[in-house]
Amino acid sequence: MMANHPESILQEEIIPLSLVETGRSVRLAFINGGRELRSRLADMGLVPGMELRVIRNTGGPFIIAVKNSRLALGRGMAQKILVR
C-alpha cells in the first residue's frame, strides 16, 4: 500500500500544448476533443503518454517532434492537446 503523504504525490500542471515554449519537451496527458479528433491524432502517433517536443510555437504552423517525425498542427488543434 502506498503512503498517502503530500510529498509522495507528484503534482504536474496540465496545460494546452499551444502554451508550451519552443524547445520544451512534454508528455501528452489527454486530448480534449471528440472521437474523430482523437482518432486523427492517434493516426499521427499522438496518444496519451507519448513524449513530444515543441519545435516551433511562433507565428505560422505549430510544429512538434514525435519520435523521429515532425508534425505541423493548427493552433486550434494544439489548444485541444493537453500536456504535462
Contents of the next structure:
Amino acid sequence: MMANHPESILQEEIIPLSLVETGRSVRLAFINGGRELRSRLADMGLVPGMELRVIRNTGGPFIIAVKNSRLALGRGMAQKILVR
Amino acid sequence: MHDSRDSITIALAGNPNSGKTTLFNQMTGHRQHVGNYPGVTVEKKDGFCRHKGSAIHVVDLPGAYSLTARSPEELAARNFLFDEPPDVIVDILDASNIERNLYLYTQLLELNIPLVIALNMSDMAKSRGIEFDLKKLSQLIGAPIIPTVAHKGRGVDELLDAVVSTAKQEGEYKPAPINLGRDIEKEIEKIQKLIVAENTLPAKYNPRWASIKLLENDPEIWGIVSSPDLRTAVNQSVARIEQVFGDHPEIVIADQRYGVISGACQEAIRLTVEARHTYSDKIDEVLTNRILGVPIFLLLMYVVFQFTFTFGAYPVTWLENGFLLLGNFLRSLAPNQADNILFSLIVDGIIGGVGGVVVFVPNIFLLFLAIAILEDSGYMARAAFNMDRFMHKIGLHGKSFIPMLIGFGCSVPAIMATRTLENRRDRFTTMLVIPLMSCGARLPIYTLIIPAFFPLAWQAPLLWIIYLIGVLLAIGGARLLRATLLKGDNDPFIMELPPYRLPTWKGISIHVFERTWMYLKKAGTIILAISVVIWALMYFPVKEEFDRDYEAESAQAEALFLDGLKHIHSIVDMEVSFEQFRDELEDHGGKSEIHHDESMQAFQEILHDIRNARDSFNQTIQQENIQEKSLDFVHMERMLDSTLMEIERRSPLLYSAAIQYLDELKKPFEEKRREIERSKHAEKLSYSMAGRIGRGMEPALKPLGFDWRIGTALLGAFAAKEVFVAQLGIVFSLGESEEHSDALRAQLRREYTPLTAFCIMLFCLIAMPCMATIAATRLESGSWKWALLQLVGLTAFGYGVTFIVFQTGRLFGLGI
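Target state, the form predicted together with its partner chain; input state, the form predicted on its own:
Full complex below, order starting with the chain above.
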C-alpha cells in the first residue's frame, strides 16, 4: 500500500520536523541533540516512534499534537527533531 | 508509618495543567499554607481537610512531567516523597490527555507508596468522545481510579473515600511496577541484587527504583554511589543496553513505559473523535498569529498595566490619606510631640515606612488578579511564546517580559511576578535586573530635576532617555548575568499549550489573596525592621542645643503678629473685643459662642472673597499652564483686578484692612513660622546619623558630582525612592509640598550644574533599589545572598556608570 502512494515514499525519508506541512502526521525518528535534551523531550512524550501531527507551521510558534495535547516548539527545536 | 490511624498524609502529584491545584483548592479551601521545600526556592503548599472522621494533611507537589533530577521542582517533589513518604499519593490525570499523563504515574508506581488516581476533567473527556472502561483500566495499571471534575467539585468526596480506604488497608502494599522488557529487567535485577547485598545506599530509596535511576544516568543518585563495584556493574549494564537497543537506557526505558501505557489505553479507552482542541486551535490562530500575536499581547499588557495602576490609584490615595490622618491623629494625642521619641518612632518611622509600602496593596491585588486570569485561562503560555523570540536574544525567557513590564509600575509586584518562571536561572536573572526598569516612585525625582535644569524642548526627550537607559541597562545586565553568575544553556523551548479554559472564581481568589497576604506579611516584618532603622538614622543623635534660638524667634514672631493684629483691630473700629476679633480670625474659639457683629461679618466675608478670587486665579494659571507675561496671563490678571475692585467698592476701609492683614501680617508670619520649622528640621537632620553618613560619604560622592546633602537624600531614597525629593527639601530647609517645589528647583539650580542633575537621575535609576525591592528579592529568592547581590551589585554598577558620565562630561565641558 505504501509503495503505491508517491507521498508515502517521501514519508520514509527522514526530514526535520520544521519541514512538515500543517496538518500532516509523522512519526518521530530521532532527536539530534544531547542526552539531556533527548531525555527531557522523552518526558514530554517525544520518543522515537511517537506519532506527531503538525497543527501549525506557518510562522509564529510551531505547534504539534502529541497524544492529544499541544506542544509549542521553538523553530530551532523543530529542526532538531527528525521525523519520517 | 503514622502513629495515629485517624491522621492521613496524602501528596497530590500530576503534570502541569492537569487540574492539580484546582483539586487541591477544592479539598482544602482556604486552609492552606505556603512555604518552601527545605533548601530550595520551590514553593511548597499544604493544607488540611476532614473526611468522615479522618484528618487529612494534603501536600500539593509541584507539577512535573517526570521524576528526574533535572529541575528543582521535580527534585523537590521526589525528595519529599522519599524523606516524608505520604500514606497515599493521589496522581491527577487529565482525562483528555491520559496517555501522556500516565507517564508520571509509571514512575510513581516504582516508589512503593500506595496510589489513587483522580481522572480529572472526565466530563469534558466524555463529551469529547473519549470513553473509559474504568474497571479494566484500573486493573491494567493497578490503582483505584476515581473520575473527578475538580473545578466543579465533583468526585472529590469519592476520591477522599478511596484515599481513606487505601490508607487504612491492612497488609503490606505490593505495587506491580510496569515491566520494562526482558533485556532491561535483567539488568535491573542484577543491579538491584548488588544494591541489596552491598547495602550502602540510604534505606529510603527502594532498590528497584535506585537501579532504574542509575541506568538512567540520574546525577543525584549517581552522586551517592560510593561503591566502585556498583559503578562498574551499572556501567556494564548501560553498555549492554546501548548495544542491544542502540540508544541510551533512559530513552529506551521511556519508550517502554509509553509502550505499556499505549497498550493499556488501547484496551480500556475508546477514542471516537479527537476534538478537545478544535476551539483552542481556532483561538490560537488569532492569539499566536505571526502578525497579530505580538500586538495583541502588547495591547493586553497595556490593559493590565492600566488596570493595575489607574484603577489602583484610587484606593492607593484613600490609603495614603488614611495613613496621613492616622499620623495626624496620633500627633494630636501628644501635645509635645516634637520631643517625643515614641511618637516620632510610631508616626514618622513605622506609619511612614510601613504605610508607604502598605499603600501599594491595591496595586498588588489588582495585578495578581490580572495575572491569575491570564494564567488560569491558559493565555500565559501563549504570551511567553509570543515574546520568546525577542526575549531569547537578551538571554531571558518569554515569560520574563511580564515581570519586567510591571517593573515600570513598581519593582515589588514585578519581583513577585517572577514566580511564573519555572527555570531558576531565568527567574533570578529577571529578578535582579527588574529594579533597572524605572518604577513609578522614581518619577517624582525626574519631574523635580528635569524642569529645574533643562529647557522645555529637552524635557520630554530627556525623560524618555532616562527610561530607555534603564531598559538598555536591564538588557545588558541580563546578558551579563547569564554569561557569568547564572551561566547555563537556555532551556530548550518546548512548552505545553493547555486548552483555553474559563478561570474559576475559587482558583483566582485563592491565588490573589495568597499573594496579597504574603506582601502584607512582608510589610509587617522585613520592611518594618528597615523602616525603624532608617528612622533611627534620621532621628539620633537628638540635637539639644541649636545654632539658633528657635523658641525666642517664634515667640518674637508671635508677638510681632499680635501687634499687627491689634493695629488692624483699631483700624476697622468695631464693637467686638480684640480677643474675639483674634479668635474668630485665627479660628480659635468655637464659632457658635461668638455673638454676631455686622462689621465683623462683613470683614470676614471680604477676607473670604479676596482669598477665593486669588485662589481661583492661581489655580487656573497652574491648571492651564499659562506662562507669565503671556497674553492669557495679562487677561487673567485684569479679571482678578476687576474682581478685587468690586470687593473694595463694598467697603474701602475693610478692604484695605483685609489686604493689610493678608499680605503684610498673615503671610510673613506664616513664612517665618515655616522657615523656623524647616531650619530646625534641617539642623536636626544634619546632626543625625543620616546627616553624618551623608557628610562621611561626601569624599566618595564627590567624583559623581554629589555633595553631602545629596548623600543624605539618597539615604532616604533607600526607604522609598520618592522620599529623595522630600529629603532634599529638608536638607535645603525648604518645604516638601508641591507649592515649594519651585523654590527647591531654584535652589538646586543655584547649587548644581545640569551635569550633576543628570548624574543624580542616573544614580537614582541604577543604584540602591529601595528596601521594599530588596525585601521582595530576599523573600522570592529564598536567601539574603541574592538580595544583597542585587543591592551591592546595582549600587556599584550605578556608581561606575555615574562616575564615567560625570567625569567624561566634565572633561568635555558638557553641562557645567
